[in-house]
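The chain below stands alone, shown as structure tokens; this is the form predicted alone.
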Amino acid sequence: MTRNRSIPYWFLMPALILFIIFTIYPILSSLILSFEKLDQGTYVFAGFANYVRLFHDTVFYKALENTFIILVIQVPIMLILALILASALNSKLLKLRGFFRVSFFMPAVTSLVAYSILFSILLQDNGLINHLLGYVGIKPVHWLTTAIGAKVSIILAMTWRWTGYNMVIYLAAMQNIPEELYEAASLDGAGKFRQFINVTVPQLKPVILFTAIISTISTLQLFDEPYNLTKGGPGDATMTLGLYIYQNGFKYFDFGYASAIAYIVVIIVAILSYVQFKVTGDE
């Protein structure tokens, strides 16, 4: 009988084991490589040098800012606008609704590499953009090579990719809101306007609060774009967490370093998560 009870186990641990050799191990390998530091070839512990070093390192700030700057403008924008597109498409006033669907959601499946390489020529001085907006009489704006305009770069190639991949959530979450609730509210004089905000939303607040976090950590990791658009350029004015994570790791080989601003970003998404959750009341 004991026998038996055990062969469950057995077959949960290749699964096991592949868990421990590439999610724990990797975790307790970088927190232990926090506190060491590169000395002659070999690492050797070093204490807290490496998170001493970070809070007096003011590239780490940068990328800190501009990270921010990017969380609190992006993610908002993108969330609304994905909400507004799946309220939209789930009318059923609306034809051809599963090719706007898959139309919306294609960026998500693109190659990153790809799409920011297409946003690179895009926004060059010379590219469709400028093109595009000469013809209503705009100057042709330095995208890619100003501080404010590499930023908005930034967020215009987030905003493209990920719209979509969050309105498929909302889209799939609006499917179980029981019809009785917006024939009640339409009984009660509602609008469409009164609806979408009575309605929809208070019942959508859970996977908004699930898209809200998975975006604030997926931009507190943001390195693709920022990568491939500029270089973390100019000046150092789109270097986010991710990018100085990466160049310090493979670039000046610090892994030491790298690590602890990693374990620093940590403590931000939890912190983060932490007070979205406390903010919107649910445990």
The other form holds:
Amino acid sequence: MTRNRSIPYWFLMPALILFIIFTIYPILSSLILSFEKLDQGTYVFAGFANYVRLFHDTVFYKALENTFIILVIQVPIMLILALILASALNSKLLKLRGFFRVSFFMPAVTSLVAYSILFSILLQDNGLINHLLGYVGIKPVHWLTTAIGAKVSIILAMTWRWTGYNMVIYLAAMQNIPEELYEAASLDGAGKFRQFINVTVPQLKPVILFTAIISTISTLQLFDEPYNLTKGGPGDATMTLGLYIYQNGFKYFDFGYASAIAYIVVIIVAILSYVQFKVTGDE
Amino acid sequence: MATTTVTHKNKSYFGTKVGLYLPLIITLIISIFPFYWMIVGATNHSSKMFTNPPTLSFGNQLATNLSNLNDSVGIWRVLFNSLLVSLVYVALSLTICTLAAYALSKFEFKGKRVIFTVLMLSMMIPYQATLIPLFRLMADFHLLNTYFALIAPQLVFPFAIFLMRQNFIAFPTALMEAARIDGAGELKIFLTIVIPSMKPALAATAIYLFMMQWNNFMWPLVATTSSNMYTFPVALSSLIGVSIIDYGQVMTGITIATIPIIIFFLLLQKQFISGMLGSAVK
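For comparison with the form predicted alone, kindly provide the form predicted together with its partner chain.
And the full complex, kicking off with our chain again.
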């Protein structure tokens, strides 16, 4: 039996080696880099200089603010929409459930770059969406050329892509809610809406928490959409933390500063995930 | 009396149906229409994208758009890069992650919990926190603009390990024990007894990994500087970075990036969805 001892390590070895080189090392290296500054071609220790600089950087604050505005508006809208659509698809009256499910999920398989570009064309001042709005008497909206419009554009695009994905998660979880709970609520005189609020939502709490955390982590890293849809503009109206890290790293080649911003994102992700666990999860 | 009750009931039933179907049909149109319009755009001239009333029918510009697109980004080369990188990535990553998941689910050993916890926690670390050291690492070894640089960094994908581990846990350990008593080696047990029953799970994980790599943007953007090494998303993005954008060729480009994946998805819905949701495949 002693020969068996080493076996799991052999199975694990390729993954462990690659994980140390390409994940653990970069995570630690960028932490060190965030305390360094370029001085005559080499990086030297600079204490908290990069972090102090962040506190005075208006673009950083703007990026932080934009990322949070998008997070706080987009994630709840998307998750609520997904919940409503999932309970509609869960209705016994519905035919063609599979067809709706697949169709709503379809945006989630498109390339992030492709859908961002598609929306950047749809949302131009003389683009299709403004023409369609014209038919119902709404004046053209400056989607991509105003600060608010650009944020709304990103929120719309993200909601289009991800709602169906979350809906399918909820729909799967709804299959596990015992039918008796609905029957009991129905006997107590609860209508469809009350059943949704008092049975469906509480039963799905762990799943809702899961989707909220996943969406939060990915929104905090938001990059492909602002890069391709709004290019961070107009001004810095859609500058996100992800985009600002990229700009500092690969436009200004200030690796130390970019790493400091990346670590701020790491800290925010850790705090928010912890808070979401504490607030929504009991166990 | 009876008849009025029936009609009343019918009416509210009808109302419920409309209330149910109407929002779903509107959502359906919103979900599907952009795809249709994208294909329409790919077959039309740039100027048709902004007409009022909108152009909603197919044109005859597809060949022109395609050749313009090829002149701008070398579409076949870029498509080849993306396919090669994605396929090699899936083959390697699936092997590495499956082996690791097998160890983490079917064996007891020192450090198991720690390794699994670290792998899972690393999913919470934003990718951007590893981007700069990865870039410097590749630059130091003169590996930028190589397929190696595009493939290597995310070969260990913790989510794929998680996905495969769930499926291995469901596999009956008794079957492995029986083979051990018969004197079969561990590798043989893994390859001939365990793996054959994992085909659906492997398919779902492979699809997930393929999609992830096919759509990957930030790292290829950083790791490639010469246009002949661009992956498809990077090439598409470069099309809208110019001052005069040819929307016809852009639409053709995004159509080529999207439609194969959509067809693939429609054919393999179950594997796609369980892969992307991270749920065990039954």
